[in-house]
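Form predicted on its own, single chain, as structure tokens, below.
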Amino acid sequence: MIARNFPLLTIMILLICSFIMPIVKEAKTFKKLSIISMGASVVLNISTLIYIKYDGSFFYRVGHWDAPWGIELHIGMIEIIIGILFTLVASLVIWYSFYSVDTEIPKEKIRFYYLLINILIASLLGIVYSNDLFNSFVFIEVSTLASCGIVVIKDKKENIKATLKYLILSILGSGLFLMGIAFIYSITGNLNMTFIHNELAEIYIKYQNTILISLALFTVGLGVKSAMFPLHIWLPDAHSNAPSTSSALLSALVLKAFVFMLIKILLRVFSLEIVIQYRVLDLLLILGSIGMIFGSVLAIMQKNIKRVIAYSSVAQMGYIFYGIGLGNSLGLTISIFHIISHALTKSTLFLAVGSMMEQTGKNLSDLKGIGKEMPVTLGIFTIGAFSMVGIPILPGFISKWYFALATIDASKLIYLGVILLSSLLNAVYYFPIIINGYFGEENLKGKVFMSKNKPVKELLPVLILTVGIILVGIFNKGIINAINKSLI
């Protein structure tokens, strides 16, 4: 029974440690505090996963009041898998940051950087676990401020500009989300997702316009925050100018929390049966398809390596929205699976690129021949890139294969061409980086073998992420089955 307290305890540990960090003077101490608190969160979430496997999902009351008056968490298999994903990736990113943070962030701000990471992950877990709309809104606002903090932390002109763009658009998205809550509260009188769902099942026929408006507000508001095309305009600047560890967290985790929140609203607040009656899913399908194509097209046009990966995130988020838009069980299942695979892959890519940029430069031309100087790092990047393109065994291929099957199941065969074209475009901007890094006399001329390679201890967290990518690809059936059973 004690395991039922672990999800809330995870959030509390991260927040309490973040409050302690400002009073800690020694850099080693607050760095250890951050990694220990995040590691403890991983252990607690794994323990909760074991509990759920045997005893099933559960609702957790926060405080003395039962729902709908009190705050409630819903912890199921999907939520805890996402929780493990977030805390594990964050732990590895923090570990990697010990070797890179001093080169990217002013020394006097490093303490606050780790403070912000703890607050960010705690708020993202709150979004994932919460079964209350307004409580989710509070966590969304906290995560937005923390996200802006880890972007602007470098305190440079381009970072400030990128953060202001991110903040303004995020505030807009939050406002739309809050308006959606107001509309749904006006017809149900509830903020608890379960109680809203039960109320809507009886009254939705009377309030179809109100439901449509609230659906649109939720979709657009969370679409801004999760970089749904064409609401992604804040993302390239924020990701490319932030420290590499911040870029990894933003792309791998922050975007995923908001799109997961949208899935929760569509399924648990409204239900798929109600949502299908409106054109919201068609909108997600179309915008997801456009994002898959144009995200890749825009990536091809970039010269800055981090902007290439940033626009790649737009394309990959397009896959997730595409799967949701298909409106069938398989599409939703694979969208959640893609959240997992993309989080591991994109964090790996950003950290590998950060390591290469530290030794060379930020432009694609600077990376020519890097495969001779940093063969292990480019090898890590290559595995991540192969997954994005869709090479078999890796999770990117698994996602695209099942997205194709979901498309056939939904009788939308014309969209199979979108999946194929997107995969080809992915290859267009990832393969040249790998080829020019490893091959070509002009590219390799004057390069000294392993002259810029980082020590194994610095690459170890990225290597673990790479192993994670491969394992998710190999054991995809177990993960997909667990997600599918939870959705049913």
The other form holds:
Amino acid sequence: MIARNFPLLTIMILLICSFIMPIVKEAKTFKKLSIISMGASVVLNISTLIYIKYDGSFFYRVGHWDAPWGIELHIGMIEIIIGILFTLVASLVIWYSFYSVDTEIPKEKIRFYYLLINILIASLLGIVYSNDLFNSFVFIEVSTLASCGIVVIKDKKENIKATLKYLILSILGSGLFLMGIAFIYSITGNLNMTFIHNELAEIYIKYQNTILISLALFTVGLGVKSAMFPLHIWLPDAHSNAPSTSSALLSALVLKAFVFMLIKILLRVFSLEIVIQYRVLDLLLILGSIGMIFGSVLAIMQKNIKRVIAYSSVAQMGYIFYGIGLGNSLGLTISIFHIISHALTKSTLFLAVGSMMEQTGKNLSDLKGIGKEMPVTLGIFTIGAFSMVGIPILPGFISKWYFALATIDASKLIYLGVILLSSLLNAVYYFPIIINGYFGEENLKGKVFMSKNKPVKELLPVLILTVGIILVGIFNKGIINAINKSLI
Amino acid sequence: MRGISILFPLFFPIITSLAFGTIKFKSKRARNIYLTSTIIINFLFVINVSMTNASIDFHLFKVNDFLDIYFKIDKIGILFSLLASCLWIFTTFYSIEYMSHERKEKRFFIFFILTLGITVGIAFSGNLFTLYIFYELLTLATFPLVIHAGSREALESGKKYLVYSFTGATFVLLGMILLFSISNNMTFIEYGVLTDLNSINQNLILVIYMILFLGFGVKAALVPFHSWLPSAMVAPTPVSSLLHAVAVVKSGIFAIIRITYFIFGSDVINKVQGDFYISFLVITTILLGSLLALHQENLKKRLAYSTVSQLGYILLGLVMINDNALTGGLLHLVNHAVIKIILFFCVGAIYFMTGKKTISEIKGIGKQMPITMGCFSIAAISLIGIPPTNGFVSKWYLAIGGLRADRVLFSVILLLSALLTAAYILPIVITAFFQGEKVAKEDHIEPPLRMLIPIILLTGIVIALGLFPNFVLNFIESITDSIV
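Alternative state: the form predicted together with its partner chain, after the form predicted on its own:
The next block holds the full complex; its first chain is the one shown before.
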């Protein structure tokens, strides 16, 4: 029974630790505080997972107030898997950051960096767990500010510019989300998702336009925040200018929380039967497909390595929207699976690239011959890239395979071409990095073997992430079944 | 766990190649012993597996309905794996000598042995998905061999190779997904997995077959997807000979055999007329390959285009869907492998001894290297299809197959292409022997024995298979009987 309290407890632990950090003087102590609180959240989440496995999903009343007056958390299999994913990736990123933070962030800001990460992860968990629309909105606002914080922390001119862009668009997204809540509240009189859902089932025929408007507002609002294709313009700047640990968090986790929120709204607030009657899903399908192609095309045109990976995120988010847009349960399941696989892969890629950039430069041309100097790091990058391209057994392949099957299920055969074209395009921008890194006479000239390699302890967190990628690929069946069961 | 013996010939080279990367050898001699014993032991493993008459299969791991790594031994797999591992032995001896002049030998041999394991993996794959994985791995493992020189030109060719291969693999993936959605089964079974034909849209089957054929056709150098093969000739000669005349392109062919006869089945292909549409492409491949070979100045490029054309022969044998033609196709798969490897070895030997690469440079080379060029001539004769060489036997069967299938046109094309073959291969022999100055016996520059002996032995095989084809022929006929 006590495990029911754990989800709330994780959020509280993270928040309280972040509030303590400013008081602590020693730099060592707040770093410890940060990793310990994050590690504790992982453990708590895993024990909740075990609880849910035996006792099923549950609603948790915050402060023992019954819904609709009190706030509820809904913890199911999917939520807890994503919770574990978020805390696990965050702890590994924090661990990695201990070795890189001094070079990337001004000394006096480091304290705030860890504070912001804790707040960010707490608010993301809040978005994932909450069963209350307005409560989610609050968490969304908190996460927006925190994620802007971890971008601007470098305190350089371009960071501030990128952050302003991010902040303005992000707040626009939250604003749209809030308006969506307002519309839905005006016809149902509720903020709790379960209650809205029940109410809508009865009245949706009367208020078709209102529902369409609020559905559109939610989709576009969250679309801005999770980089749906034409609304992605803030992402490359923000992700490429941020410190690489921040980029890893932003790309791997922050985007995913919002898209997961969208899935929750579509499924749990409106229910798929209602959503299918509007063209919103088609919009998602088309924008997702365009994102899959153009995200990659734009990535090919980039010179800066981090921008390449940032644009690749746009393409990968396209897959997730695409899966939602298919409108069948397999599509949704695979979208959630892709959230997991992409979160692991993208954080690995950003961290690997971050450590390569520390040694060389930020342009693609600087990375030539890096495979001789940093073979292990580029090896890790290679595995991540292979997953993106879709080499079998790695999770990227599994997602693509099931996306294709879901497409056939939805009898939209023409979209198969989009999936395959996009995976080919992925190869076009990832392979040259690897090839120029490992091979080529001119590239390798004057490079000394292992000269820039990092010590094992610094690479360990990234290695663990890489192992995670492979494990997700191998155990895909269990994960997909768990998601699918919990979805219905 | 008898099935586990399948894994030895597969993983032994993979493990030894990785070990090769870490071991520091005291002397070159120790390294050479390591290399040759690896290849020979692996050959014995393959023989051991093929000796067991009962069918062996082994699930390495099964994650999903489709994600099932599954190995199975059948006769055609044995044929392909024996061919590959046997030719690998010759190539190893040859390349130990040849590569001593190139740099980065270590990297070369790591990927060289690795590729053997992967090729055997392709041979023993028990379902389409496993085949697909090894097919992708083959691309990745051979890529470093193609760009071995590391020059800008090599990198460009390597890029082309990757782009073509991955585009092909993407087609394969598309075909596989569609296939899986209608059949839910991708295991290789004789006469195919599509049992309930009536419930499935026949056009869809045709489309899937075409997609898979074109996808695998990229590696099999089907026109218009052939142009990576001539570009990949920048690789060192052992690589070109083994990979681009035998392992890689033949893997493409082998995969096409698998999908045609083991996934769809000959009846289904006949019914949906898959063979009809494909044969146009195949005929273009045969003629265009020969025509393009005519005006290549670079020896290796000329041989590469010749490969394109000869692979067309094999494909023609496959798509005629009758047992004579298939026998001819499979026989030519074996024969062409042996012939082409000799031709490449000879060209490599010329380059190794004299540094000459083009036809105009090799005037009179036959007088300096009579044994090498003699072997080259025998192989050339066999390539054209003149008795008593093995090329004649396979072309005979192909022509009979064409007549049996009531397609006289095919037989005519075979003859026409034989003429073209003569037109592009004989000038090399003529230039080598009948032009240039006379050379005294002391000035002969035959290559070192480690290169010369494989060439001579292989030439012996060419003639032996021409005179006594029954040994291979009976085996191949027992394959074709069970699948057509």
